[in-house]
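First comes one chain, alone, set out as structure tokens in the form predicted alone.
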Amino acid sequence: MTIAFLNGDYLPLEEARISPMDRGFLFGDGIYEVIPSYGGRLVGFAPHIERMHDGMNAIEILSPHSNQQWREICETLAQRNGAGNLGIYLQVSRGADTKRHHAYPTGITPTVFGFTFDIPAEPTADRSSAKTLKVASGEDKRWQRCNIKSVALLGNVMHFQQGAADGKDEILLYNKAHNVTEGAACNVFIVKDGTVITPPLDHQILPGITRHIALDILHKYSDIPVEERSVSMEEARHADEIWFSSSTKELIAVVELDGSPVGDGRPGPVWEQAQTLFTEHKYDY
């Protein structure tokens, strides 16, 4: 039985209820985070909560909890749900009003919800046994504020389904200039001639926490060249390696793009080195 958190109470998930007038339900008017936890140890708690605060500030929701209170909620959810390999989902919506109206209402209390779900065990940096992805590609048709981690994910859902309908694990998105943006649920890296390259952050791209941690680790603990710059789809199709990154996948190698192998069709040596370093240092954040 999953134990959830709702507006200050811990209760069985199946008993959690919100008002149908909640603006998260009616408008997707809210912010969320997913924080991985392995054996009760949180990965990237500080940057995750900082991003959540940034999101709430962007849509003008006052955070209902301090950073310490958010940590206590996360740790309690992990403990009450077995402290295994868990994704801890946190969501703050603007709350429930008495009417449906587009403008932000005043005088309502945010709805705070949290629960956990099982995630895979921590990835192992082993080229021979690592989980990999096969992905499709498609033009990015989402809204122009993808840097906000909004609960309104229909565009991402439709793009993910586009890849799934093609029998793939994910999708690599590109903008009208045919430059890579991100995946439906992941950030993107490519490797060419030993250099790690990832698109720079802007309104088209979520500032991923795994992306942030991986870049920081590579700068601090490796001599691997790293570039943050635009990546064309032509470059992606001729990359030696492609990785996707997310909180529940860490760094995962893409071995096929639109039916063609990436590099030699196996996880690459730069991925192996990067994932090894990520495993060693991810709890520092």
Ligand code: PDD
The other form holds:
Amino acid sequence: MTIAFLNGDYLPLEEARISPMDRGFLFGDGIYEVIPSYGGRLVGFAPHIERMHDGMNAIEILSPHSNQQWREICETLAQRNGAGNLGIYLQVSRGADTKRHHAYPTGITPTVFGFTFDIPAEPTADRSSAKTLKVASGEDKRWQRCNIKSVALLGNVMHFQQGAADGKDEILLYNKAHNVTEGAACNVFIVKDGTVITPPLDHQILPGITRHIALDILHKYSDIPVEERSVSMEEARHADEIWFSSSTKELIAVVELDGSPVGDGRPGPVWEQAQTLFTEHKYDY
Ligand code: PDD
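Structure of the form predicted together with the ligand, please, following the form predicted alone?
Whole complex next, starting from this chain.
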């Protein structure tokens, strides 16, 4: 039985109820986070909460909790749900109104919801046994504010489904200029001639926490050259390695793009180095 957090209370997930007038439900008017926790140890709590604050600021919701309270909620959810391999989901919506009106209403209380779900065990940086992804590609048709971690994920859901309908695990999205943006639920890295390259942060992609931690770790603990710059689909198709990154997957090698092998069709040596360092240092964040 999953224990959820709803507006100050911990309760079984099946008993959690919100109003159908909640603006998160009616408009997708809210933001969310997914924070990984292994054996009760959180990865990247501080940057995750900072991003949640950025999202709340962007849509003018006052944070209903202090950082210390957010930490307590996360730790309590992890403990109450068995402290295994968990994604801790937090969501803040603008709250329930009495009428449906687009403008932000004043005087309503944000709805705060949290629960946990199982995620895969911490990946081991082993090229022969690591999980991998096969991905499709498609033009990114989402909105111009993908830097906000909005609960309004229909664009992402439709893109993910586009990949799934094609029998793939994810989808690599590109913009009108045929530059890579991100996956439906992941950031993207490519490796070419030993250099790690990832699209820069802007309105087209989510500022992923795994991306942030991986870049910081590579800068601090390796000599691997790293570039944050536009990546064309042409470059992606000729990359030696492609990785996707997310809180529930860490760094995961893409071994097939649109039916063609990426590199030699197996996780590459730079992925192995990067995931090894990620495993070593991720709890510092
Ligand atoms: N997805 N880009 C998108 C569109 C995402 O939804 C995610 C995360 C990422 C990676 O961000 P991070 O490293 O902070 O997890 C990039 C989460 C896990 C989800 O929606 O389940």
